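In the block that follows, a single chain appears as structure tokens, in the form predicted on its own.
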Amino acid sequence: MNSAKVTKASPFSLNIDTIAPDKSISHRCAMFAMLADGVSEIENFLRAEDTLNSLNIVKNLGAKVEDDGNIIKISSEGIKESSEILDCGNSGTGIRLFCGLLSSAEGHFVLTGDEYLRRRPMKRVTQPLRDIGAKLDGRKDGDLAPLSIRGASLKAFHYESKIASAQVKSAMILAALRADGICTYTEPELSRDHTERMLKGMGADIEVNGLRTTIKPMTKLLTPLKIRVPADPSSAFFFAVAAAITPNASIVLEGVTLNVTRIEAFRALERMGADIRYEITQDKYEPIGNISVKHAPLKAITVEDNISWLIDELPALSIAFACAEGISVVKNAEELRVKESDRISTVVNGLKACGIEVEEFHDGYSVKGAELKEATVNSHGDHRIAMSFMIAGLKCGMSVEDVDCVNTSFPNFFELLSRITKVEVK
């Protein structure tokens, strides 16, 4: 369990073209290649613990994987039963999407993860899959990993989700591709849409009409992926906040996906007063481009809409709240309770340790902006909490405990942070 100490930063101006590749898209590249006829070629795949676990799982499921250090090539002749336990590490995306992918595959499969993942609720995925015929079980009646899946024939469905979750939606779309008829999935608000975009780009018959997605079963294997994974806006956002809260600072974040469902946190930071600009440079599977951020005085805002679009960025956004004038409020974010940690409690407790006045609600919290004070904060094994409070340290200095988890999503985070200020990892 390593710890990190961050020193208060001076003004900086940086261009960064090495933000970690997108985690969500990298997971999906590994999985979706299993559905293709031919060799998928993936450039700039995220080589972090969680995504490498997904890559290892597809190997165990029979895929041939070649990696020359630049491009990963994946070819598959169908999903094969594995004698190995399939370890998803810390990834909720990994385990939940594999549930959908494997529910109709011939064979028996066991999915598990690290101690934190084994505490996270899975019934939001396992129950709707069971309802359409999946033979899926686990601890606490299928709510906790390890999860056991025995591939089965799946029924067509018309599912109305009560939560906006890209993980649930993606699992059900993957199941629908092998169901016995046309399926529909409806959600209360639009969640991140990488699965629909990528599968449609591969030739899947998927139509999105507002909040409803219609999926026809595959009649043949899909076209292989030929993709360069863009930089992850969730990772880039830590450095956007760094620039926004540091006087006379500016940063350009290059090659980031500008998918509207992925940049809501940047829009929130704009509403707070930060000077942010976007430049699209290409648009195939995803719109990709550059994001420029300059420091400006920040003011408090309320965040209550499109929560699923910025759920991962809320811990970092909360650091901006702490530096803003007024009281910022987060509502409708109960989903934070079931992330890698209970992120409502970990954010609240961390900010309180830094001398910030915070009030906790069942579905969010309020933050009264003030001067951040140096403190010691425990990440509770949550990579986004660890990185958020290291960014807070740019204002006042900070010690963060349990930072090994950063490697699950952003292996070069410390290297980039050290371009801004002094960082000691013990």
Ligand code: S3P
Second form
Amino acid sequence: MNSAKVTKASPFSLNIDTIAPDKSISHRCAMFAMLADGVSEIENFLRAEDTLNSLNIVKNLGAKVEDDGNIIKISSEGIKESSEILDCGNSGTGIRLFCGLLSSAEGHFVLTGDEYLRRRPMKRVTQPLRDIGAKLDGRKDGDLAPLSIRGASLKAFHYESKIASAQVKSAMILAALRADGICTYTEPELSRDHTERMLKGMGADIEVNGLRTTIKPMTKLLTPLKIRVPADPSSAFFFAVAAAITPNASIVLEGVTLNVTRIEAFRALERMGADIRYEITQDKYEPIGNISVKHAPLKAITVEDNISWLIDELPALSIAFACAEGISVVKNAEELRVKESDRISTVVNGLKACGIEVEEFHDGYSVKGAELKEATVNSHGDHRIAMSFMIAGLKCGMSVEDVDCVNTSFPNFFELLSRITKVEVK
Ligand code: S3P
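Beyond the form predicted on its own, can we have the form predicted in complex with this ligand?
In what comes next, the whole complex appears, and the chain from above leads the way.
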């Protein structure tokens, strides 16, 4: 397992047009292409471990995948039973969405993942799917992977979810497309909406009314996707924080999705005082454009609303909290405990190691801004923890252990970070 040593940064001014493509959209491209009649063409697909695992699974399910290094073409003649165990690696999105997709497919399927994924809760999708007739099982009565699925006919449903989770919503929408009648899915707060936007764009009969999505079953195959995947705002955000915490720094992050459910962390950084501008350059399935960030003195904020819109960025935002004046507070974020690591505890312990006063709550934490101190922090196999503490290193120098996990979402992170400062990986 590799470790990284990051050196304190000097002021910088950068334009980055190679932020990793969006992970959520890339997973969906691979999966949704299996529902189309013809060849889907995907440009700028994220070539990172998580999404390449999804692409590999789609191949194992019988899709034809051609990759010329630029555009990936996917065509499918329906989902086929596979002799392989379908390995989602580290990806919660992968395994949970495949549960929805495969619940109604003919055959038997086994989904698994790495040691971290095999500890994460799956009942949130297996239970509502079982309730509509899906035959799903796994350890702890279907809560833990490996999961086995035998495709079955699914009943129409009206499901009210207690959690604002795009993974649960997407799994249920995929199931609804093959159910025996009109279905509705209601969530307590809007979660990221790529599934609804993309499937609608492919011709699915999906209507969104506030927090309620109505899905009519597919009567024919969908129109193939023709898409260029935008840059991932969750990946871009590490560099937004880098600019916000470094005096006299500025950065332009190009071609990022500006979907409102994805840029809440940038809004939070703006509330802290950073100078942030958005410029929309195109709008196909979603608005896409450039985000510019300039350093300014930061002040503490409380984050307690629309948590699902910034859940993935909270570790990086917490580095900005540590550099702000005052005590920042995160509440209503218990979902952080079931991410790639228990991110409440990994953020709190990491910041404590850097000499920051932090208080842990069951659903969040508080951070008292002060001078970050150089330390050694372990990622616990969590890509966002690894990258967040490497960004903290721009302030004071930092050693981060177990950084291989960065490859799950952002393989060129080290190369981009080394444009700002010296990074040694060994
Ligand atoms: C994702 C949804 C979110 C997010 C994850 C990606 C998606 O998870 O944290 O990184 O692509 O649907 P939840 O649905 O569990 O909130």
